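A single chain, nothing else alongside it, follows as structure tokens in the form predicted alone.
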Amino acid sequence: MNQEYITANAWSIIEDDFDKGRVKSSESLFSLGNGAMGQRANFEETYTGDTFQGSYIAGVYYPDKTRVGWWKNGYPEYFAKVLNAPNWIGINVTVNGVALDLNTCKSITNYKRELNMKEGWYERSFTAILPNDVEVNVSAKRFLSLTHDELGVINYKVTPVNTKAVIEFSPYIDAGITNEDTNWDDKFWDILSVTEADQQGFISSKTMKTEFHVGTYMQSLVFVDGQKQNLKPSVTQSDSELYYKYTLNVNKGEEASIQKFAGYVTDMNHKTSQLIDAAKTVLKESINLGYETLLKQQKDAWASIWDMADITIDGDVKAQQGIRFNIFQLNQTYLGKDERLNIGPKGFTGEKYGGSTYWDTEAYCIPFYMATKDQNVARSLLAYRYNHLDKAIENAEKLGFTNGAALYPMVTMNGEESHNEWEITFEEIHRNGAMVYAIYNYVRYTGDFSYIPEMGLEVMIAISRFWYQRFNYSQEKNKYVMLGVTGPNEYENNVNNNWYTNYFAKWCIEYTMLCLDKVKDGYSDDYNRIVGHTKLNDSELDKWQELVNNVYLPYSGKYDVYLQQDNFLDKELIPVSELDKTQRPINQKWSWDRILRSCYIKQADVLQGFYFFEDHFTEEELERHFDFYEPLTVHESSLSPCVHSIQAAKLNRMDQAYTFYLRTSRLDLDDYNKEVEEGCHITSMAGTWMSIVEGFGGMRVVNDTLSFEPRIPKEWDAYSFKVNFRNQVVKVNVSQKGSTFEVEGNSTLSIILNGEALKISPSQPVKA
């Protein structure tokens, strides 16, 4: 059964009643962010229950020795860990000197947490009874500035209903913190100075080993029923910690309030000497600038995204609540302002996976920032692995690899590999495969081949040598092979021949010698410097092109498809709706020995790669392909349901794409995997937006043109969303009585719509 407690609303996540044993679920679901820094929705004051804390800083880490009972030459040093940053939102409370604690009042009503999707901002109300039988009534709002993304900010009000009451404040920055997961229980940071002055405070710290500077600031205001009040506050500090102390006496019905201005400023961004003159210059602004500025600002700052990225479902408002979260969680995490970011697969939500950058970016993320922003945001998160170009020669060295092959890491922070898990780090390589086929994405979609000659061209080179090196040459097949490897399907390790993998392998050799080939013509000048620099020749473009005549590829005459890999058929195919519920999740319920042994796939793997390559295929191959391993997939992947919804879309099997776009964009509202309190599937959010525009939208570029063939599942009344096609943003409008097509500017778009070849002028809607 999956959890049912969030409230459906169109743009709010809305929880309505206290329950201790799901603060921890809720801590990940109203998590904020602003691309530079996140937190979980932990409670600003005291708490003594079960609760996850977490604060994270984009870009800082720490690498946490690898811990295995034995060692394997190329194995990982270090796994790659976001870290727990210094705690800035809490505010401990007392009223008539007994704490406010949520685990320890005596009753709790009205307790409602609404986290603003359209606005940017996280509130938490309710009235309590604590134990000296003071009732209170609490509400505390809190956003993460867009505008100014080294602050957040906090409104906490405190009324007493029944006496007059002597309410304290006190704020307070901790930087006495640790991570949930850490290897060898390491100290992650090192606290360097905790200072105060004229009611600002100050804790300056490094990260161990990495050494990444961080200040840590705050400054409070206090009001009474709006009124500021000029209180000097007592000090209290130690080598981790400072508090302010604001003592308020406030009447029956009266209204206690504190506005806390705090963040991060760190060396990313500042000179290491200059973060807390940094810090004091946010406070000014800040202050100067007032709450409710900030928080118009917020809001309007908010309404610029989703007049692009919005994605409106009439007549279904779960539908439209989950592409909501799933688009704000997106834009929570990475806004493409800095080229040394990306997004971690749980982004500011949690630790789980490191929070660093895994193949998703490419393979499902990049589509969305590209439609919903500018070709600049994709070109950044290209940029990021070029920049890490000479780190995966590195990690393919380390593997035994040579002539500049390149195999790009599952998990990176700088570049290096830094995942711990021995049969992804060695077999899971299909990941390079992401990249080359991310820098095919932006250049179909945007036109701009410029990337390709100025950086694409050198991963390309650098990653089919890397494919020409892994295949070898089976004198038995006659054939080049690929042995030992792990597919998008985690639950076969080390296989042969996984179809996905050497169909990646052989198109990204071609592809790479198809663009050789324009570069030479041309961009000569770029030609000759990556000739020269990666010193390819015609010998060893021979040796590439023999192979790719020549891969191997596994397929069944009695089933008519392709074989996930060599021994597929050996196995025993019970479909999925025979497996016996109890069972379910395999992956929490069986053995890893008996999961290796079974038919089960975790997430589409041969229907991956006809996802990516979906105009290398006829339909009648895709639902062939569909029918054979669809029935066999468990989808306890959160990137499986959205390549799922698509494929089904495309077969028009609508009451099938339904259901699956629904457990992609409600996978962590309703927690299906029932994990949600380790943080959010930020990347597999970008698949659900893939699984509206792509599935039913039927979106796709072909032969350079923007091509769509709309479909509306019975369930939706109408459905809209906007893309940033080259420069032109298109507005798509789909109802059960048909479509309408827009454009914005001053210039005519031709498109395709089922099969038919259209111009959209300015003004004038196409409709059909």
Given for the second form:
Protein chains: 2
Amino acid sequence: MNQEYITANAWSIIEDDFDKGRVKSSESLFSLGNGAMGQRANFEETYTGDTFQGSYIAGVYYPDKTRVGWWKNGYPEYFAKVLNAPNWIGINVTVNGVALDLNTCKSITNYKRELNMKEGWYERSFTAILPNDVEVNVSAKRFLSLTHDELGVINYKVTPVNTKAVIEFSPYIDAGITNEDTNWDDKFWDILSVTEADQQGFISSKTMKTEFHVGTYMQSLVFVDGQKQNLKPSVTQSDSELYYKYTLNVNKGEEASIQKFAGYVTDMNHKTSQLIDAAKTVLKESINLGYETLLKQQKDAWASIWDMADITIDGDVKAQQGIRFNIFQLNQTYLGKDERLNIGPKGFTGEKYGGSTYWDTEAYCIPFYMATKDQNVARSLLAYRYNHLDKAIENAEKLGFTNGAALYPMVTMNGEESHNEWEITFEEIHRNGAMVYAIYNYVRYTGDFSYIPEMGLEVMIAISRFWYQRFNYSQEKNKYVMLGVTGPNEYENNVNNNWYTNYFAKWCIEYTMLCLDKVKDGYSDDYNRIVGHTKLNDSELDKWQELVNNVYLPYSGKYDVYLQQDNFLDKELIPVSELDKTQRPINQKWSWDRILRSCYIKQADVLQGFYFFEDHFTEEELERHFDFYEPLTVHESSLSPCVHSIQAAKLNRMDQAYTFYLRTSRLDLDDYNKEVEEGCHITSMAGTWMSIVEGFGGMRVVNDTLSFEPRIPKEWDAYSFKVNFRNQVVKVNVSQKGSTFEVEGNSTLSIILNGEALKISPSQPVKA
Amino acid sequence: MNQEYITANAWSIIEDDFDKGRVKSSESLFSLGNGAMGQRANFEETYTGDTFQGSYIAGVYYPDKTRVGWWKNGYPEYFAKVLNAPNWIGINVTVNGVALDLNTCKSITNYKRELNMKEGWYERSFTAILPNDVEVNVSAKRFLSLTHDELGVINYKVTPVNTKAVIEFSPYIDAGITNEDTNWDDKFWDILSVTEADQQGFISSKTMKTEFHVGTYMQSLVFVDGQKQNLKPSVTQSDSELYYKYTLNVNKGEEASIQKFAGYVTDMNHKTSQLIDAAKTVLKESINLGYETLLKQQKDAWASIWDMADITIDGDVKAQQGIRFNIFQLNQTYLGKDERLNIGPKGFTGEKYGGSTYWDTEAYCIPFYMATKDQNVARSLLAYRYNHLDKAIENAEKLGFTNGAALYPMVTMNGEESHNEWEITFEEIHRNGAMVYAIYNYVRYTGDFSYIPEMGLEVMIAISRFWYQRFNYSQEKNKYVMLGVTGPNEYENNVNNNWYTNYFAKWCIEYTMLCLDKVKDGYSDDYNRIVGHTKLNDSELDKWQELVNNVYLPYSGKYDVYLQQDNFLDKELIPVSELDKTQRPINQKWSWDRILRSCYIKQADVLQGFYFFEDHFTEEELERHFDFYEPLTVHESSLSPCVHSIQAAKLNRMDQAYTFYLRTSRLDLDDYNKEVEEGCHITSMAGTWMSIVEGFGGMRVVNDTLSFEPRIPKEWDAYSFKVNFRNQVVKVNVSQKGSTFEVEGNSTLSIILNGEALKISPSQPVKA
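Next up, the form predicted in complex with a further copy of the same chain in place of the form predicted alone?
Following is the full complex, with the preceding chain placed first.
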């Protein structure tokens, strides 16, 4: 744990002290998003201290020219990255002509930030004495509307405490912004026009190369003690900025305030020629509704999300705050409304990792969205990859694969690979497996097989072709081997026969063949269409079968475990517990070669396979592998603790499960990895959800039936969660005294509880 | 072969046609150097076409900030690189007010470049019709003086053919230069002053960060038809440039000419405050001597080099030209006068690879310098590494090694590592072995053991400590293994138990222990000094012994060969001959992962070990390994063909040996790798020399005696070479009819000829 300044609270993230050194951390933690846009918790008014500005528009990216030390053939030329977008939140404030700037105030008291997760807003308030000795109370509340997802609203209030004062509000929009994360200090935006009329301001800009057209707009209302003032503001504009200025004379104790309605309209949703009209429509509608009504709609929209997605924890307010923060951020990032979007590792809280899509979506996020939203949301996430299939085939062709083999990118915005370390880009190919697993998992959970004939099967065939070509026959082993890969444990590169990858590849081909048979039997039109254009034939299937029958899986008889890779046992196996603490984290202390030849595992690798394919192995096998690998694991990936928490819970090691849970749920709030300034770890937050639902709750799908094996950490009094399973909502309450299972709606649901088949009817909860 | 425009000639490199597309290639091939400075064959006069300007000063470098895609802990922050230095060759020429520029002339005829290797000068001549229809004959001859190694001399002549004309010569020096190869477009030079007096111009500049002070100077004399003209030139100067202008009125057919004396003085050889004085001294002395005398000295100096280093080949003029070009370039690059210098892979012919030192020096260059120069030259090259020992220890410490273990850098200017790809920098550690081998080889060849107690033993102990720590004990194999290395074959990265590296490491420790015993017995003062400060004790030696007794060496019983690495046999072994030509070179056609998991070998790896340790293996073993590995080798390194040529010759496969020889000897002249524009492959040129002397001549040292097994390719009538062995010079002549062995001087020399011990006396050559 690196910080501990967030006040524990069940529903809010609260900071109650101003500290310049924490501004960037809080800018990440108090970020807002509504699935379509996002905003770091930057101050509205001038701040001359250290800050990391970030405004983001979902799906708007720029292909930044790649930077490498030594070029290798096959590297992508561009790294598509999320862009810092024009600033719409800015409101410069002066009091008697002196700028309000928290970096220069004589004193700051009563400082408070609150991110109200229940209602979906963020407020900052404080009392400050300015350099001219005027004391003011300030509060600024804002939200990104869920009901109008092109709109952000700010209500900014200033009350002079010790004198009457002239308060100037200068709301502005500014398209002259840059990314901190650029490879060559390129300019990413072309500004096309800055226009204004009738107190409505508009900047039209477009991204270079990708040519996303974005309109940034604003309109403001000003008030004195709540009375709307009909002032005509002065206007200042430049090539990239537009400022209004409203001057209000207020008495001591009187409140001057401004409501700013602003945001983005883009050509992803409107014709380019109609962007200004679209902005005017949003402004008209939102100002008609008014601030209070919009805020009420916001609360209602979040109430509806929480109704389904909330997890309660009694008796441990920090754990409660942690899990709600995770669920809140996931919903701020992605709401499943748009097939073109996905879940970037930092969501809308920072630039790092380019805001792009990783295998995190398939491995970690889909289960969360599947269980807490309509199943179409998960289907949209699957369709995102189907829509990128051609690009994945091109990507594989660049690496020498043929016959429609597909390799999905490690990192992408538009389907093209954006990563450029050979050991990752070219070799961390297990990601292809996660694409197929997500389809399997979706069908298993929702029962909706139709996705496979409609879209999934083509993805699966292309991936199976990739795996088939990627194996080669080893005369030495008389088996098919896979050389030169990087498994989920990125602390080994270019290894041979990573068990996880080999096992996964074998399974992908087997599952593809199984689905082919089912589609042939039940969806002959789709079957003929797919076989027609993929030119799949029996001889190819025979070769697949021959391969899966002879895939090499490294195994140690001595330890009775599958080996992470061929030569794992040549390493010195010294448990992490014997590693000097000064050497941790090893990725900051050790050179890369030392990490690579050490036995230390960054995140679940063999155990990730045991997580995905739990039903392929006995509990004894899980225990043996857990006991072999977990002691060698340093958990230096945010994706590591959740899987281990689930497995520890399954093995009834609740103390260990709870320790892993804490680490995953408050990773950002307590800044375990010393990097929250750069943004929050959004995708791993879904793993936190899994730790409770699948770990403590023991939820699985077994033969089309939900199964539970509830457990509870000794630190908690009780916890509860809901899941949507095949359009039935089950609420699970677990306390130290027992569990209850309730079903919403009218139908009865069959479940398996600790191995026993039961039925829950709406009127009769199950107690255990 | 990519080009074939160089005219075959025994002693000169000749181009006899102007082609704008070949300007950069010829700029490399016609480069000049004198060990202290170097100059690409850029034109003196204005050239507005495509050109790659390059002037270099030996030992003057800049630590350019590293550029990587993804930073890894342990990467060096700087990449020391050779700098493009101020331009001293420039002479702008106008004819009746129109600039002479080969890019704009109406016609160019009689164009010829000649690099006269016998005498060490370069001349360019042509007839051109300028845009103003004046036709001129031009010739420009220049050399970098071997006798005055701070001096370059140019004799530039213009004769108007069809009219009288006003010829303006504007000799200049210009410090406003840049590198093409910069990571961040940084400026590398600070210009301190531009001064002139009495027709002597001087620019004082210093490199940023490293603060090498360099004075660039010039003085010129002008002539009409050979008559010196006492003109006072006009002067133009800026912050970075200084121009004189001499105006000559010449009749039709009269020759206007200018002799420019110019070059560099640096604070590596003079006090900073005395640089101008040093330049004046060079100018005074050289102008006193005069152009013709300086040129005569140049011819004499080269005659003396050739007397010892020449190899003659009769009956194959292209082969003759090739080997002389190689010997000439090696001598232009490094003459062994300065312990601070070394041999960069591109010498003074380009910027690429930073002009830095690689293991090429120890593995390829030292045998050449050892046999063709005084043994102190090789000793200087060894001392260069001894002087870097502290840096090599620091380098190993950065990677986690302790107890004075040393890892020599992959690339360096000043002893610090400059390379930053983890698979090379951190893992291509076999380079450490070459450091010890060079010491062993020096002692074997020269008989001078004294280097070991004086300097070598400390290097060997530090390297042995590195190897000891770099191995780890494998319980699985019950042997010491070395994980995560890259062998000489850079087409495999991060492999386990690279045979070459393991074998070499084992040998290093064994040889160190052997030398320790000899030093203990014979040099007790040195022994006590070294043991005192290295704190080496018996228990450490016992551990070394235990390790070398149990080093794992991968071996295949099936093929009866040592394996390149543990998992080599899991690869598909398809000979290069079956690889489609469209797929070559694979480093341009295939993605890196595909290369890595293929069986294709970039350059000798196991066979490099068989080359170094030839006497450890039988000829049958060599043949088996050659037959196993060579067919899988793509020779995509300039260092590959020579080793294979030597081994093919040893196996009496003369056709194959000859094919490899051709590839190595004319690599640059015929531009096999399509990159000669960037500079020539200097270090591999020493390999060409080895192909003849060790390959065809079969020269070895066996028990302190020179041994020969001469062979001759069927394409040649005869060849000859000389070697200096322990201060006796042996001349070897091999023809289709037989061989003769002559010795210079007064003493008799014992040799072994085809296994038979013989004596050669000065009066009685041996014939065979």
